[in-house]
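Next up is one chain by itself, shown in C-alpha cells, the form predicted on its own.
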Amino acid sequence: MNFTEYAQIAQDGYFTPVEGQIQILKSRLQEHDFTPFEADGCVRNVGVILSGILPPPSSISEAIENAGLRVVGNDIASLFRSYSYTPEATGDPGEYYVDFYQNHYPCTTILHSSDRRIDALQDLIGERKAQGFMFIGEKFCEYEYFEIPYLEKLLKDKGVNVLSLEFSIDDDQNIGTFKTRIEAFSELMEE
C-alpha cells in the first residue's frame, strides 16, 4: 500500500477502538496484491524519508507518489515515533511507562530523547537505502525546527537530498507551489 492509504489507515485508528483497527488493517491486507507500486508505467525507485509531527496532507502525499518517490520510511512523531518501540506488558503501569519513555524513538517532543534523534534518523536513511528526507514541517511548530538546520546540512554533506515544507492547516487546498517543489525534488534525484 502506498504512504497516502497507509498515513489514512493510521490517522483513522486513531478514534477508533483497537478491534476495530485490527479488522481494518486485516480487510486491508485481504484486498492488497502486494504487486510493486507504479506510478505513471513504471516501479517507483527513489525513496524517500518523510519526518514531521504530523503527516502531510493526503494531496501532498499523493504529489510525493506521483512525482515517482517512494516513502520507504517515516520519521513522523504520531506515526512511527509513537509506535516503533512497545514494552513488553508487566502488569505494572508504572514500570510499563519508565520502560516506554525511556527506550522511546527519539522524538524532538520527548526533550530527553532529543541527543539520540540525528543517530536514530541517519540509521533509518542507511537502513532504507533512502537517497532523499522530506520533512514536513507544521507552521509554529518549534520543537522540528531547532533541528532541521543541522540536520539539513549534515544529510546534504552525506549525499542525502533534503526538501523542508512547511503547510498551515489550509494548505491542503493550495498546493500548487508544493507540488512544483516535489517535482524539482524529484527530478533532482533522478539526474
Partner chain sequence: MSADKKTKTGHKKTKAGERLTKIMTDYYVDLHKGANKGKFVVWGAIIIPAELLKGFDSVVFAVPESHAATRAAKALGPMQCEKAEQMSYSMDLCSYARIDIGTAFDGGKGSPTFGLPKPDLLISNNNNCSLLVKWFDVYHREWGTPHFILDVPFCYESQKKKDLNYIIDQYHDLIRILEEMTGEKLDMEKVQEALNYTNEALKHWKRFISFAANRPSGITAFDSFVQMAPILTMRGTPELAEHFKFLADETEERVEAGIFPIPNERYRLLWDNIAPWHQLRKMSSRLAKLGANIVSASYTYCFGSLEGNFDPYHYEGSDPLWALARMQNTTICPTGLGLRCKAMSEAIERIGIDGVVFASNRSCKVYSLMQMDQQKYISEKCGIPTVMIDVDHADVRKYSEENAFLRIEALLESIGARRAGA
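From a predicted model like this one, the values you see are computed outputs, not experimental measurements. Positions refer to the first chain, counted from 1. Between two forms, the rigid core is the largest collection of C-alphas that superpose within 1.5 Å. What changes on going to the form predicted in complex with the partner chain:
Once both forms are fitted on their rigid core, the CA atom of residue 9 lies less than 2 Å apart between these two forms. Core-aligned CA deviation for residue 26 between these two forms: 2 Å or greater.
Taking 2 Å as the criterion, residue 89 counts as shifted between these two forms: its C-alpha moves by at least this amount when the rigid core is aligned.
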Second form
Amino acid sequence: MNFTEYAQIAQDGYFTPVEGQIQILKSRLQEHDFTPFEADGCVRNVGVILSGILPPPSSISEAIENAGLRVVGNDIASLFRSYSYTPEATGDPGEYYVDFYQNHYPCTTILHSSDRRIDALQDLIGERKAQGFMFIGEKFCEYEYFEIPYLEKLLKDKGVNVLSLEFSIDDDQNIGTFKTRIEAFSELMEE
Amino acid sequence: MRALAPGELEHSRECGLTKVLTVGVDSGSNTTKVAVMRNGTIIGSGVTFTGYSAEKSWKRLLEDVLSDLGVDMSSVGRIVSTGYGRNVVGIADKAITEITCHAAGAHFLDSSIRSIIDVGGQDSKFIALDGNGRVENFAMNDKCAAGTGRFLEVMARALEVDLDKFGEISLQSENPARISSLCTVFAESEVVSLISKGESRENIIAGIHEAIASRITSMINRVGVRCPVLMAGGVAKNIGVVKALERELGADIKVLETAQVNGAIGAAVLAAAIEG
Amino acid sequence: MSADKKTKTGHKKTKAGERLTKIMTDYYVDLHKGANKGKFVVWGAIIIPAELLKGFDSVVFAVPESHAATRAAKALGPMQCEKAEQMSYSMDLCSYARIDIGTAFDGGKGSPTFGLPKPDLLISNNNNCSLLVKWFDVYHREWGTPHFILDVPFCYESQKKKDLNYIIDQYHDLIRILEEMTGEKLDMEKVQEALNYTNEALKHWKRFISFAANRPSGITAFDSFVQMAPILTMRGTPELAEHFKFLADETEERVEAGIFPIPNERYRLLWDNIAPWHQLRKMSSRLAKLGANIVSASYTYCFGSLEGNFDPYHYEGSDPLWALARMQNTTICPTGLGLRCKAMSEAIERIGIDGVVFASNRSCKVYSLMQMDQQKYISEKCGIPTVMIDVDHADVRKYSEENAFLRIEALLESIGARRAGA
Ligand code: SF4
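Give me the form predicted in complex with the partner chain now, not the form predicted on its own.
All chains and molecules follow, beginning with the one already shown.
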C-alpha cells in the first residue's frame, strides 16, 4: 500500500463513526495483501518523512510519490502522533485519558512534551534512514510554525534535506506550484 | 511548416540518425520559451505568449525557431521540458523543474554564479547553487502575489502606465514613496490614494519597486544570498526592480541578455547531458 | 506652570505623558543595569504573577509583549517582523512574536531600548494564548533557557475553586524553581507589599479610565493604550502606584478645568481588541476631525480585572498567592463568550457608548475569534451600531487605512441616522 492510499483510508475515518471505521479497516485488512510497497523500477526511492498536523491533500501525496519520493515514515499528528500510544482500557474514561495524555507520543501541540518531540523526530528520521523531511504545514496550526524554523536548521545541519509546504484544509488550488517544489526537492536529492 | 507525426521522433531515433540538436522547452504560465543547442553552443532561442493552449504555443515556437535555423524536427535529438506546462510537452524525453533548469542554464552561461533570482509573472524563486552549479537549496514565494510580476501588473494598471516603462521612469525618482501594505489589493488602494494626494508618478513607481524588492529579499534571506547573483525571468528586464533589489541585498546583480530564456537554455543543456 | 509641550498633531502632551516617557526610560535603564550587574533576568508574559517576582531581590523582570508594542508604536514593527520572516518564521504568526524574535536574534538592534537583556528564565502562561508559549519556546530551544509554563484553565463562568488551587500549586513550583535558580529565598512579605502597590495603582487606573464616562470624555482610548506600558512591566512597584495617581489626578484636574481631548465630541466609540500601535496618532486625529472619539477599549482592562467584568479587581489583603491566582482569569482572552459579552455590555451601559469598533486582528486570533458572535450579541442586546474592521496590531503592512475608515465612517453615519430617526 502506498502512502496516498494509506492516508486516504485514515482520512475517511475522520468523519466516520467508530463502528464504521472498524468495518472499513476490517475489510481493508482482508482484501489487502500486505507485501511491503515496492516502488516500481523507474522510481528512485528516496526516503522522506512527512510531518505536520493533517496528511496533505491526496493530489499532493500522489505528487510526492510520483516524484520518486518514498514516504518511509510519518510524524503527522492525526496519522501517527495521536495513535502511537494507546492506553489499556480500564473501564474508567478519566483514567484512560490521563494515561493517554501523559504517555502521548511527543507532540508540538502538547506543550509539555514538545521538547521531547525534537528528539523523537530525529530518532524517527535516523531509524528510517530518511534523506528528506517534508513539513506539511496546516495554515491553522501555528504551533508548528513556531517550531519549524528551528527544526529546519537542526535537520539541515545534520544533512537532512527539508522542504516546507503550506496548505489550508481542502486546498487543491495551486497544485502546479506545489508540484514544482516537490519535484525540485526530489531533483535536488538526486544529484 | 511540417507538423510532427506521432512516434516520428522515436522512429528516427531507432533508425540511428545522428541528432545534433538538443532542445529545451520552458512552458510557463505567461510565456513559452525555447532554446536550441548544438555541440555545446546555444544556436537559437525564442519567446512567445503561452495563450490558452500551452501545447500549440510551444509547438509553433519550436517550429519557428528551427526554421529560422534552417532545420526541422528531424535534426532534433533530446528534448527536455520545464516550466508549469512541462508535462504537456509530450515529445520531451524528460520533464525537469524550472529550478533545476535555471541552475543548469546559469551555470552554463557563467559558471561562477552562486545564486539565481527568478521573478516571473506568477511566482518568484530563489535558487542557491553549490560550487559545481548544482541546486543546493531553493525558496519560492508564498501564496500571495506580492513578490511577483503580477504585483507590478496590478500597479501598472492602477497607474495607467505601460509596465515596460516602469524601470526607466522609476530611475528619475528622488524620493520613493512608501508603500507599506503586503497585500496586493491593499497596496493598490495605497497607490490610488498616493495618486490622489498628488505624489509624483516616478516616486510611486520607485516605491512599488522597493516594496516588491523587499518581499523578494525576505524570501531570498530565508535561504541566504551568495555572490555572484544572476537575475532571470521576465521581471529582470525592469531595471528599477533590479536596482532596488541590489540595494536591499547589498549585492550586485547580473542580468544577461538571455534572462528570459535562461530556464529553456538550462533545459537544453540538461537534454544534452541525457545519456543513451 | 511650565509650558506644555506640543506633540506633532498639535495636541498638548499631558504631564503624565511626559512622566510616562521618563519612568519607562528609567525602567529599561534599570533593567539593563541590573542584568549587567548579574541580576537574574526573567522574561514573562504580561499576565504572569509579576508581584511574586518582587519577593526576590535578585530578579529583574522583562516583558517581550510590551517591548514589542513599544517598537510597533515607534513604526519599527515591519523592520523587525521582516527579520523574523527571513529566518523562516511565517508572516501569519503574531506580529508581537515576529517583532520580538526579529529583535532578539539580531541582538536588540533597531530597538529604542536596545532590546531586552538575555533571559535566565522564561515564564509564560497559556491563558492569553497558548501560541505565546510556543513563541517563548523559540528562545528556549535556541538559547537553552529554561521555560516555565503556567497552565491556567479557561473559564466559561466564575473561576472554579479547584482551578484556583491548581494555579496556586503551580505557583509553589515556580517559587521552588526560582529559589533554586537564584539561590535566594522568597520573601513573602515583599510579595504582599508588591500586591499592595499594584492594588493602589489599579485603584487610580480605574479612576483614570472612568473619565471616559464624562461628556465629553476626559480621555481617549489612545491615551490609555500608551499609559498601559508600566502596568505590564512595573507591577508591584511604588513607581507604578505613584504614576497612576499622578495620571488620574491630572486627568481629573483637566476635566474640572474643562479641558477635553475632543471638545466637539459627537460620537463615543468603544474599541475591541489590542491597540493599533502603528496608528495611534493617525487614527485618533482622523477620528477627531470627524468629531468621533474612541473613549474606551476592552484592551485597557486586560490586566487586573476578573472574568466577566471590566472593573479592576480590588485586593483586600488576603493570602498573596490566592489573590495572584484569582487574578489569572482576566476579563478578555481566557474567558468564554458569555463572560466577554456581559463585561462589554455593562461597560457600554456605564460609559454611554454610541457604537463599537470590533477590530479583527490578523495577529491575535484568540482576541478575534469570538468577535463575530460578540458583535451580533452586542448589536442585539445593546441596540447600538457596530462595525468590524481589519487590523494587525503591530504590523502595519497588513493594515489598510482607507479600508478601515470606510467602515468606521459608515458606522458614524449609521449612528447619526439613528439619532435623526429617533
Ligand atoms: S496572539 Fe494575541 S495573545 Fe497571543 S501573543 Fe500575540 S497578541 Fe498576545
